[in-house]
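Just one chain is shown here, as structure tokens, and it is the form predicted on its own.
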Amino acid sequence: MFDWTKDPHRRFNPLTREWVLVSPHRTERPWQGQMEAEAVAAQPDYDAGCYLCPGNPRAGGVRNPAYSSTFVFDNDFAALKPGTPLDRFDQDGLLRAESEPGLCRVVCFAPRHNLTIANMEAAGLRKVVDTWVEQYQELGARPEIDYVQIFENRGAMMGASNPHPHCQIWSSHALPNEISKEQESLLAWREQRGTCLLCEYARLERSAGERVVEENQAFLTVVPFWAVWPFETMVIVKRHLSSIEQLTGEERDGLADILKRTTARYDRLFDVPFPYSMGFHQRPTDGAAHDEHHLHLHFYPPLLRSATVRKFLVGYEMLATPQRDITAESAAARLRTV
């Protein structure tokens, strides 16, 4: 059996019937994130103390190459380990656990320490998109990997342990909770109506217009009607595609463009480097077609009314139902004006 004091695994909550990923070995992970009374300061082009800048040693002792474009490496303090043996534990249906093999990687967007998506040139950002596609294909082809999660935590208040612009890719054996829930909804919609839920939703939002923030030939950014986070947005591909690898060259350019324009609006909203968590949702890599999936991204920003007023899910929102003060329509309107 796997060692649940050391090995990554999932634990089942019989009350909510959802799983939680447990990564006990991550306690050794170094931290360069937010501290109490942290001052917001402009970042330099290069930081000699940064684990991710070119030529610098990382926390695990490996030295980065003098990279000049995007740079990908296996996470030195990964939440998932590829050698974890597949196993499960079940005691009377009350204590349930499953081992969770996987592989985690880090993608540095560019050599510059202070170059964010909003400030990148089109060619450099297209390289990031191409790297995401390559990583999705490579990791998804591994027999033990059934899902590849690409995500970015930007800003210390969103848990980013290093300010150098980068994202993470966690590939896992099991489907994450949010993907499983979306898959059930997408499948049910297709079975009941014979159409794609997000295709229909994108058409509705384009027609209404009041929640649309950005649009190009290939993608649409909207504040979802059901949004929970302040200024939450969803980026939806217009053509029915289930994964990032199905994007044409023009659609990859469109993805780079819509991400640059959407994040730039976030930065202008409060005139600060805007923090958020962003992630792709797309089809699993278990070998099935999964045509019910529709490629999209979620942005979850925590700032509410100023650069110092945050809005995390707390209290009633954690224990009962999420609550928000800003409507989707007013949030979209404010994003459109900046």
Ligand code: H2U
Given for the second form:
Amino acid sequence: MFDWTKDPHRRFNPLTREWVLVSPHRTERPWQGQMEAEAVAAQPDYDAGCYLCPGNPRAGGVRNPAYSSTFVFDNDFAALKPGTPLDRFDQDGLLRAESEPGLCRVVCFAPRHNLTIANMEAAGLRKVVDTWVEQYQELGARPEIDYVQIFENRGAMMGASNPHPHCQIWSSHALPNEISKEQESLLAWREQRGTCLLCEYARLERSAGERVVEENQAFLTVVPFWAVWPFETMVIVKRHLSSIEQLTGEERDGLADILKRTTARYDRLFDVPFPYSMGFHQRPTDGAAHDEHHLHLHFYPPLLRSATVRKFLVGYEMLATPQRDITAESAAARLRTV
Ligand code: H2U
Ligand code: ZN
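Show the same protein again, this time as the form predicted together with this ligand rather than the form predicted on its own.
All chains and molecules follow, beginning with the one already shown.
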């Protein structure tokens, strides 16, 4: 057996059925590339220029209400529109296109401009979880909506347009690429082994322990064995559930708790608000049972060695295979110490 703390090797992601190249010896290389610091200026409670703060006008001219917990609105610059008629185009299998109806929303987590998941209180975070469930159900109930993608961009580095605590929801007719890859893998696993891939994986990680970062009654956070981003994590529900709407009240509290603990570790790692994109993967809302799905979230943070050295997917990774320089085990160990 090779030594995966030293020898270059590939690891397999059974959810996407893609490989990642791991080069544990490469963290020693010198770095003279771009240094970019995340703007870490302390934010005020309320920012008169913020388009998400209560009572402020948004870009389209609409004014936000004086909201006091979560606040949901239709994205003023929606990437998907509900009225789009379903149609498709195919020229010789070479030029293929499908119209894509959908709906995009923005969810403010709280009225206070300078909160984050890591520093919100349990009750406030529970309200955010409840809002995610309501939105999943409401959008998913629309006949043209077959998938509801809930995601958060945090930090300018990840494209977040504003530090006010918020996430986005893009709901679409088609299954997004990542979901469709995962669905095929989950189905194939179940067919071949009669079990759930993620139930098995969560069990394995809990007994191995070395990649576990956080755990509570209902959820587990691990640096997945096949992580691509330096401090990538997956938050997995322990019970076999295919969607957020099946969580009990206690499990909803558990989700709020594990998200707070996980993001607090991120913020402590380099002592800056840690940028990431995170999002849920769960059952499509096309009316089928989809018991093969197992509710989980992915956190994809780009920072590598400090607040100023980040990971890019370029060169070999764009043209060949994603690659990482620190092992998943050492990343998990770092996250456990902060
Ligand atoms: P991000 O921070 O992840 O970019 O999310 C903010 C979203 O808010 C973004 O999709 C929308 C943008 O289109 N937005 C509005 O809907 N109204 C505004 O007044 C500004 C931004
Ligand atoms: Zn604000």
